[in-house]
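Quick heads-up: it's one chain on its own, the form predicted on its own, in structure tokens.
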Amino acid sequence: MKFSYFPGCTLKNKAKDLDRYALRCAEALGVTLEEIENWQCCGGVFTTAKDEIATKLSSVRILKAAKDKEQPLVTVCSACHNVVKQTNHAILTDKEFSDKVNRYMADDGRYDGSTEVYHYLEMLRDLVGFDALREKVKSPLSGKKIAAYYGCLLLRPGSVMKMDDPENPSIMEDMIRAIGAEPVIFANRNECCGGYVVMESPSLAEKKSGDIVRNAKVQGADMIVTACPLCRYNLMKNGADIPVIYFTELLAEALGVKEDTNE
């Protein structure tokens, strides 16, 4: 199976480890991700402003690289997702934008919003299949009580994102059972971390990061495993005193391939 492949700015620099383990572990599982040429920052947040095109338009572009390419693209970083997601969403539903978008996009050709977007998560369940990751699996975690947590990006808004059921999800716990490990539900696994509001009011994001910890050690959890490298930042940051680690990390340890990361 061959992927255009999406990492974003973030996984070039401070989460570089989610990005170095997914494409490990996407080649222990028969996968190639193929990162796209010349991509720029995905825009950061999605933007509801009707008027607001010039942020969208990178990643308007990553879509139309991978359609030119005719394969599926796959995401990692959680908020790279959501915007890449959501305006491929825009381009299929409102004329209006999609109208804007291809006047900006006249030199490099039209883009109609064909491209179908995995986060690489959905990519596991969907394309290889949990049961086809479980037979490929060298170190079972067996033993390890981990609390998936989701934030808000991976799941919301939900007629969007499609990913799972935004408020009782199961994907990440789905891929915790596979690797042979315990996935433990806490109820705020689905809830912000505070991380778009740190700079506004440090004290509520610290509050919010610290109940999300505090909620899935009451439940057992030995660590907790993030998409995102805003969320796992945050709870870091603001004092959890379980690891946070990356699902993509605890996937390498599963197949075999978390040799030294430190190249």
The other form holds:
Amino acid sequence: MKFSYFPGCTLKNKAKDLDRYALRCAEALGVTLEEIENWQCCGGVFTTAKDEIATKLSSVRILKAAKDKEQPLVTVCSACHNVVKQTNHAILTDKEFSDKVNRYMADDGRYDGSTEVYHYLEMLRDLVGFDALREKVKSPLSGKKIAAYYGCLLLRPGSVMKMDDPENPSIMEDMIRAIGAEPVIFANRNECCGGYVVMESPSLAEKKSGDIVRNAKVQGADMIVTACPLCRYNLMKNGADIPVIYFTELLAEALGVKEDTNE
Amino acid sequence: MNKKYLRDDIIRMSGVNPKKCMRCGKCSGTCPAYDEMEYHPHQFVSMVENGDIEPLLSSDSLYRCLTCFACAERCPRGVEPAKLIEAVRLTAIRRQGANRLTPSDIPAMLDEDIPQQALVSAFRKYTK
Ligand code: SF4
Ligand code: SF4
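Cool, the form predicted on its own is there; where's the form predicted in complex with its partner chain?
Zooming out: every chain and molecule, the one shown earlier first.
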């Protein structure tokens, strides 16, 4: 299986583990992820205003690059996934927006919204399959109680993201089961960590992330996994005394491809 | 700016129809930023509907919204208050000299772990 891959800015900097383990695990699962060339940052958050055009062009160019290679696009960062998927949806459903965007694309040719966008977790579930994943596990994480923290970006808006039930998701728990560990369900696993508002109001992030960590621990979690660098940062800064790691790192451990590195 | 023009512009930009709101307050009940807001999501909806926009434009509430889409997902009438808040916020920061965040503010906010994602997202939300 071969897909186009968009890592995004943070995965080349503060969240190298999210990227590195995603690539190693893909290889172990027989998936080739080809990084899009010359990609630009998605901007981190999707701007819902209909008259915002320029801020969405980097996503359109990423989608178009995958289309040119006739490959589905795989993302791994929750924020990148949200921005790219919402942009694709806007192109498919809003003709005026699509026309305006395509005026900037004249030299490269039109983009019509036809690229299929998968988050890495969806790739595991829908293309690789959790059963196939289970068979590739080298060191099952038995006995570990792991809380999957979704946050907001992977799931909402539910009608656009279409990853899972936005109020009662199970994709990460199913992955955790497939690698032999025990998922821990907790109350605010799909509530916001405080996001970028940490720049304005660290106290808001402290309250939201603190609650998330507390609830996960009350339910017996030894560890929290996430797909989002900003969620991880907010949880770690605000009271997490259990490990908060990327789901790709957990997967790498189970697949036996997590070597020690110096970075 | 003309009050009606401002109202219509915000409605057009957001694609939201505030008239669909039945004032149940569920959006505000589920909003994680509620405690930090002077005007809450359901108030944004009714104030925009009434053209009462100037107080919203100068309120810090605009910069507390996390764009988490909880209000949009859970509104029983499909109003999507988050999109309205976004349109009001853009109207505010598109005004000359009204950027909420400038590059010179950044160094004081940094620590060695902060992800690039936080900076680019804050710039997208707070600066034009
Ligand atoms: S949840 Fe929807 S209908 Fe209820 S007050 Fe908020 S916007 Fe109005
Ligand atoms: S999108 Fe903004 S207003 Fe809506 S629930 Fe989230 S923080 Fe509150």
